[in-house]
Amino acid sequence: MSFIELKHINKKYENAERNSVTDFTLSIEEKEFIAFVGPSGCGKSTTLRMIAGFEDITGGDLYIDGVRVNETAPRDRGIAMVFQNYALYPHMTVEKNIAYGLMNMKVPAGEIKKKVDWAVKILGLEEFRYRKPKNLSGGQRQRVALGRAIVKNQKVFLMDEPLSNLDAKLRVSMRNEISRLHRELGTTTIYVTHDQVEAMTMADRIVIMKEGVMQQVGRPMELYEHPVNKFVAGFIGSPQMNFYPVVLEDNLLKFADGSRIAMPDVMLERLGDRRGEMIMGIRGEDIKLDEQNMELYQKDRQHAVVENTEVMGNENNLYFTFGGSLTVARVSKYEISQIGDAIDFVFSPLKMHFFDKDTEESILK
């Protein structure tokens, strides 16, 4: 058995239609990172309070180091959580607010300061460590809330959206700080956020829920390249992955407007006999605006006229309509259009994703 187990998990609130959780199931190994991610209302941070034991389980059972917990208390589940309002007493200082937790659990008071110490250190608060919350950033506000759950020494670390309240700038040191922290400490770690940047640079393996129910599990990149449906393909990534309406007939892909290209035959293996109407999918560095690409598929060059530019430093992204549909090329710094401009494009056919036009799943082999 994993670490933790989760066994088709149902969260059903009273008088609810439908449930919030539906059917979760999922294994997490010792020390490791799980991001759960997905649009607000996806039931993500529910099943994470189910873990800790602040929501109860409707259906299913969970088990936390071979110990079923459905009717354990939180604080006999052997948890520390951080939350995204950080959750600190404002009359406490730094260090009475990280000592606080270890007082209510009668450790020794020699222990309490040798681990307060540690936290102080490791996390860079020793300059703050006798001011109050009032008096700190946001982003040492939530290393205070962080040390709090470092030094009570516990099997599982659950973070409800922890940096959802700090800046961007914040956002980038707090994520490299927690990963040095779980590097460190080796706590299995269950972290809930909306921002797909966060999952995907932190966690060793994602979540995805849509509605309750979950898409897909699996590493960043896997993810990334083999999106099991519309949902994933669209939800991991920045800009979004483009999506078509298209008509595959023989080898022939034709869009909206009555363009076509020519499909290669290893496409068309992985697609089987699948033909007709059907959903494709191009992330926008796959979508090339360079002489090397449009020689080599230049038979299937395409042709758009530049609405929209984003200049964002070390690459542009530039939007046109193109198969009736609104499109981001995501191209070099030195690819520069200026709105208003006619440009030549290719797509880069080995990197297309075709899902079913009803079911919206992937029919990629």
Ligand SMILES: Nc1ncnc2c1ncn2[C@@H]1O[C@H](COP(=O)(O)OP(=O)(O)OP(=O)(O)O)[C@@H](O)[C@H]1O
Contents of the next structure:
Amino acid sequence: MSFIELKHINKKYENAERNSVTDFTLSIEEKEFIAFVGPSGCGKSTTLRMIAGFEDITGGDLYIDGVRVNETAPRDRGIAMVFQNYALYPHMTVEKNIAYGLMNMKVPAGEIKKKVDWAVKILGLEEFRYRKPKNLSGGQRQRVALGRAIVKNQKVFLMDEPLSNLDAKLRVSMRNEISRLHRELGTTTIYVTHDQVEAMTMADRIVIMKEGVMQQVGRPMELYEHPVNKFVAGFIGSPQMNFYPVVLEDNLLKFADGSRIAMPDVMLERLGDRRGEMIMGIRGEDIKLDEQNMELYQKDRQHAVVENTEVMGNENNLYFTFGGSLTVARVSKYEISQIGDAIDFVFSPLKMHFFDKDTEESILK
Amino acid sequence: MRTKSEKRFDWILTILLLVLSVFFLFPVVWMLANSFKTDAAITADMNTIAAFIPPVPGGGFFENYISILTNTNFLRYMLNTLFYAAILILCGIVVNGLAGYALAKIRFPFRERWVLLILLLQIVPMETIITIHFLMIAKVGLLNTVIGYILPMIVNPFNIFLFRQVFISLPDDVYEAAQLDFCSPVKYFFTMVLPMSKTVVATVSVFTFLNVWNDYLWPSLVFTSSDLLTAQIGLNSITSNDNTTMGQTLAVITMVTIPVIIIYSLFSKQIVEGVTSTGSKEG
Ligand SMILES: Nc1ncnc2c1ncn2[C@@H]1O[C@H](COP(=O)(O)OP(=O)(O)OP(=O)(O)O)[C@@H](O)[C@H]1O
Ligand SMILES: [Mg+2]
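Alternate state requested, the form predicted in complex with the ligand (shown: the form predicted alone):
Below is the whole assembly, all chains and molecules, this chain first.
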């Protein structure tokens, strides 16, 4: 049995019409960093709060460290939690906030001091030690919340969008801080976020949810390279994957605007005998404008007029209409064009994804 | 940015309020000034501006006060009242605070109905149920005891409502965090909820104090023993005594008034908030 086991977990709120979480099954190994991602309202917080014990589990079983804890009080589940709004004790100093749990656990004063010293040090809170939360910035508050979680030596950390109230720059540095803490402490962590970048950069494995149902679980690159359905493909990656309604006839891929691309044998093999209408998806970076690829896929060269650009230096996006859909191509700094420029490009056919047009499930083998 | 006419309005309002407050201050100043005088001096100064001016401090300046404090039980009555107020503030915060917390944060059937019911209780004037209180206290044999006096005064629907209004806006995640910090619900209430709601605790304390200090009817019904009487009753019995001079009467009244004035000036913010915070805005 894994360290944390969620078996067919269901959640239906008292006065809700439908489940907020449906048949959620997941095994989490010790020391793993798991991220739950998904759009707003998909049930991430609900799932996390069931693991914490703040919401009743209405169906299924939850095991932590081999013990079924469905009916166990939150305090007895061996968890520490970091909340989105920090949830600090406003009338206590930073030091007291961090020490409070230890004091209630009746840890000897000397040991508490040692632990608080340690937490304050690794979180860079030394100079704020005697301040109250209201005199701290958002990032500092979140570090106090982290401190409160790490001193208790709990088996599991639960974090519900801990960085969503911080500005972009601070988010990046806190992201690194949390990753570093996880590396150093090795505490099993479940991290909820709606930000796929956070999930991709921090997690060992990502769980993608939609409307209360787990869509896919896997390592970040696994989800990126092999999304099981159109939702996952569209959710992971920025800019979003381009999707086209296409028809595959023999080995020819036909777009809505009449463009055609010949599919290489490798892809045809992966498509098996699937032909006809389907959805093709391709990431912006797999639309190529460079010499080498242009030459390689010479026959399937496409043309378009640039409608918009996003130039950030390291990351440059060209927007144009192709195949009846707005398309974004991610190009190197040598391939930046102006709005109105006519460009030639090719799709990297081996990087295409195909989805059933009705179920939106991946049909690649 | 405030406009010119708004600023002018502010000025007019300020002057009007100043005039009004002088008007209300007259009797207080008169009382204070004359409480230091002999009856002869009071009569002599009557109808002149001197009636508002205290005598020059010197021998016998505090004569009226000293004679009241030495010849009557008044000091005792004041200390009694302070003691009752202190107990009632403590009990009131615990009982009404817990009730308010339950009504704000704990899910149970018909919770909103309960709130409404408690609000309705507020409409009932104290005077109409005081006989029932009296009969109940008499029946359990607690007449003329401190407990008999205090028990019916602890629960206060208005304070319950006040507490609820403030507690309802306390964030739930702090409670959850405290749970994970091994804080029991009771401990949470006393070490987190109350400190996080200092303003309402202060407001309720002030109201309770003023209530106890100014109450006349209930203590006059419960207490017969002179050891237990409150300041207001003491005031009445002293001033209705034929041997009490005019100056002594004014000295007693001054002593009863001073704590109220101090409380009002120290806690005017809380009092205003208490009166206005039955709406949705909390401080
Ligand atoms: N107390 C509640 N009572 C009824 N329904 C609820 C309750 N809390 C959440 N829900 C519903 O359950 C679903 C999942 O909510 P949840 O808060 O878990 O979403 P989330 O993935 O955390 O979203 P977000 O990114 O916005 O935080 C939503 O449809 C929400 O409306
Ligand atoms: Mg959420």
